[in-house]
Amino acid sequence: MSDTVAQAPEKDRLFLLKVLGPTHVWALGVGIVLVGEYMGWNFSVAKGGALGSLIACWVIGLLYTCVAMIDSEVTSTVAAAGGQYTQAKHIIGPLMAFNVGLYLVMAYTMLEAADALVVGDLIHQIGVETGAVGLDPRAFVVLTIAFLAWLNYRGVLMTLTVNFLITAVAFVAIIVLFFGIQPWQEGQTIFHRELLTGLPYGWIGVVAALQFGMWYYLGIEGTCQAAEEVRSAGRSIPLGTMLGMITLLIAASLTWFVASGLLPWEYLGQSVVPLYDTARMTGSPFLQSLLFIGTLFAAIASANGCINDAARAWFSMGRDKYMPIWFGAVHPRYRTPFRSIVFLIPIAVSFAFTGLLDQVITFSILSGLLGYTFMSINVMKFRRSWPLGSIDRGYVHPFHPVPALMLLTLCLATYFATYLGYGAQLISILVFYIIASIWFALHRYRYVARGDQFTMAWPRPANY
């Protein structure tokens, strides 16, 4: 459909259904992130040792607590699909909105690719152990992404209900593993005293570990993508997001505790599936089977949520003509952004086929990090332009502007941490976004219906 075709009258337009509650928001946020407890976080051990990884876990936990607080306020006020993209569109401007939309799509699509990689590698590993040789992990990558895309195509309520169930199983598996190793018996089943070796690379290693410490929580901000489909944004978004952060802080601490007490840090820092490897060290067939299921479910739940979030960000950009309006279509029966869902499938598969897990994770982290940097600037401008009392807010986060300043400081530290190990990737992705911005400013912006993109009935900003 041409970008110049007039939009249908408001009464004839199809909208996303408002069918979600706090439980679904929790399932979306935690479902995307919990796979970070099953893989990826342990690369921080290779950077800073086991203790360095724990410090990174808690420092980055503070960063994401700031993200959750800020997101809960702005999203419950700007309750529309697209999350941070829609916030940028209303608060800062078109160029920032375009970039934030790309950050979201790239971060979630890369994370989806990493999840599919883990599913393929895990099934391949089980095949080798059981003698079923010849299993091609790429086949399971394609099967996973295709099945989850079909699930998202059919409807958001079913998608996130499934996510709630399998995410709950994956979270319970971590709890069961913790009690299964009987951690109160130090020296018999868990060996921190023997395995913890201080900071092998000093404090610079701790700084470097911040990059992969993000993997414990990366994606919790995806709860914003459900804003247009929740029944009460002012209640569901803050409640689901903050409960999600509490869940992840508990899961991250337990994950580090059990893995660092059973695996040497040199091995832990390079494992593809660290929690599954931890369960294998216990010698318990039950725990090993449970953690295999938990790892599989966590990866599937994460990929499922990523498809949901990336498609809604892309859909929102299409609906506003930041991308071709063809992507802004809603399925007449299932009320889902079906074209955006289908379009992003080959992109995720192509990145997963590289097989480079740490590289794919790094690109996802960097896109997410750029988005978090925007959030700190965005909320300060939001509070300054529309002070408390000037518009209705579903939730007001406390201690402003401390969380925003803290978030910005931690983001800058994490950029430096990424530069230490992945400087070329950091520069390349910045170049990509600069080129994309030039393309938008010189070509795409002329198609944007500038008056139609502002959907909030707000007064003019202060000092307009």
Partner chain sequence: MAKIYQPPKQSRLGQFIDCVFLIAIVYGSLMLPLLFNFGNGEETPPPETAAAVQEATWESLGQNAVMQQQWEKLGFDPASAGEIINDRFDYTIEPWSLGITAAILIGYFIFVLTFSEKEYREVIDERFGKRQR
Given for the second form:
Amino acid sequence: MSDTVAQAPEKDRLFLLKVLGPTHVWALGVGIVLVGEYMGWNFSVAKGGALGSLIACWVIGLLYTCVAMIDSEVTSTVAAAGGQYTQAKHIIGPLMAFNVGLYLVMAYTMLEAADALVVGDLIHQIGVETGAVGLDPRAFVVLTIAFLAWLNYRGVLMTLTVNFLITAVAFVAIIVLFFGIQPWQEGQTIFHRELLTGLPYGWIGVVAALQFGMWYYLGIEGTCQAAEEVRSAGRSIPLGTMLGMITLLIAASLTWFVASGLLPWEYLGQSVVPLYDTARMTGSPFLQSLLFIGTLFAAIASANGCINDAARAWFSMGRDKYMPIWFGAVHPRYRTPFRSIVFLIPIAVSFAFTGLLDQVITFSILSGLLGYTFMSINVMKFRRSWPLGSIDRGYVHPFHPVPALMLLTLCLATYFATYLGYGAQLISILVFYIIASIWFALHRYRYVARGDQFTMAWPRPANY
Amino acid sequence: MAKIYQPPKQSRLGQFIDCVFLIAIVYGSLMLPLLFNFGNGEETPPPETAAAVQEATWESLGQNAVMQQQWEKLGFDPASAGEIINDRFDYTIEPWSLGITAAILIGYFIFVLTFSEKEYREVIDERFGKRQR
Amino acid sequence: MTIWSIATYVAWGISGLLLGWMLFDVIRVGQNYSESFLLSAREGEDELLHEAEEEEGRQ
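I have the form predicted on its own already, so could you send the form predicted together with the partner chain?
After this comes the whole thing, all chains and molecules, with the earlier chain placed first.
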């Protein structure tokens, strides 16, 4: 066995393989996020009622439109595996970059933990329904993460091809459910008139709902983690991301519509698997099995994409010695950041074992939110340091600085939303980043070469 | 040309210690609060509502006929549904805790941005040479 | 022993095998290749660029 590895052609340099196309970018982006329609978004219903959740879905949709526009512009000039981490390194500076790298790793690892938790929960539920006693869902949590990590370890092309297939099935399942319910028969198959109760907490509930409203889209910006492995990244990444955003807007609308028309909002607000529960209400065994498979596939696709993205961010930090350099290694045969993939497994597993879905999700959301806050600051400095025309941009977003300011405002509103009900988590994650930052500034940065961090062929930034 | 900073090579042991430290802060600041639940995500309902749940009817829970039908389809009776229905968030804003949270958040960003700025100037000077002033 | 408890043991078993294989492979790769080769990936450079440079060098 070891001979086959040793025989691999030993070139003088290793690289991640450039093998992906736009479909893989779509599969990575939507694959991570689509699970958000199968679980998690509905906690926004608990915080603001069903209508509050819909308003949050739209407002946060606006936030993500800003994210997509800003990110497309910066990514079309910075194509590297670290995504936003590499952007921060070139535009704002090392300590910010370290934090952004950690946001990425934590957002994706916590999401991965939430996905595995849902897989375990689903299988547990099936077990209970078929009469199993004392079934341990943790076995299936570990199996999910171990299998997907193994897939990631063995190569990115296979990983994302699998992701494309299972994501497509999960997306089609939502559409089939929508038509299967026959939503045009209001009052017979679907009951919005009787089940929608206005705003149970008033408008403050709508603001509070913004927190989990992020779950409809969280992670779509992860597409740019694949930049080093995509053929013609400047074209594929914006294309795959935009298609992904459209897919998600469709899926989010349909999901809200069917779930709020069949489930009382108080139940919906605490359900672990809301779309599956919606299918159960139809009484159709076909829809029920389809949505079970859809939920399972969506969760697996998401965990799969998260392992991919978290490992690439960790790898990029290792490569720059922001993290121990040991993690900067590429597998000589599979060309994957293999050490980073293995290192992050136990963290994901242990958080999945807590079983506290809404709280694990909150850690993921907050890390994402800190990242978006960074993006609004980042793009303003990017435009100032390299004004239009000074470097080659693949895409220029319109109305600058309006999207950046809007993004910043919406981020602040979402921090406030998190404070309402999950204030302790907000503090504990800030404490985590503050300790990590102090550690980096006082200890870790010593090992980082200074000028080498700037790898893009850009001119000197203005004002420096 | 600015003097080039030569970073020391980190030993295997040093790398290992750094990993252990990172894992320790992940668990210390994120996992411990979860396990001891001084978060406020899941609150136990105050005793008076718990008592009210005992003799709950669909009418007292404010559920109309369709809601009642859907709850029953999900396998709930008024008592078990009442626990979910009466579990409400408390959105009273305490100026103190809001102020402290905001201060930590803003302070964190100011710290990160100013420190980054200082480090960034070093990077640019080393990459492009010190600007003649 | 029900089908579910068998499934649980199988799940633990497969997980153990997969995790074990990855750990084994990480150690094996570390022993068979030099560290500087494994760490040779650079940001902003890639295979296509690298090949283009090699061809230019040959001409």
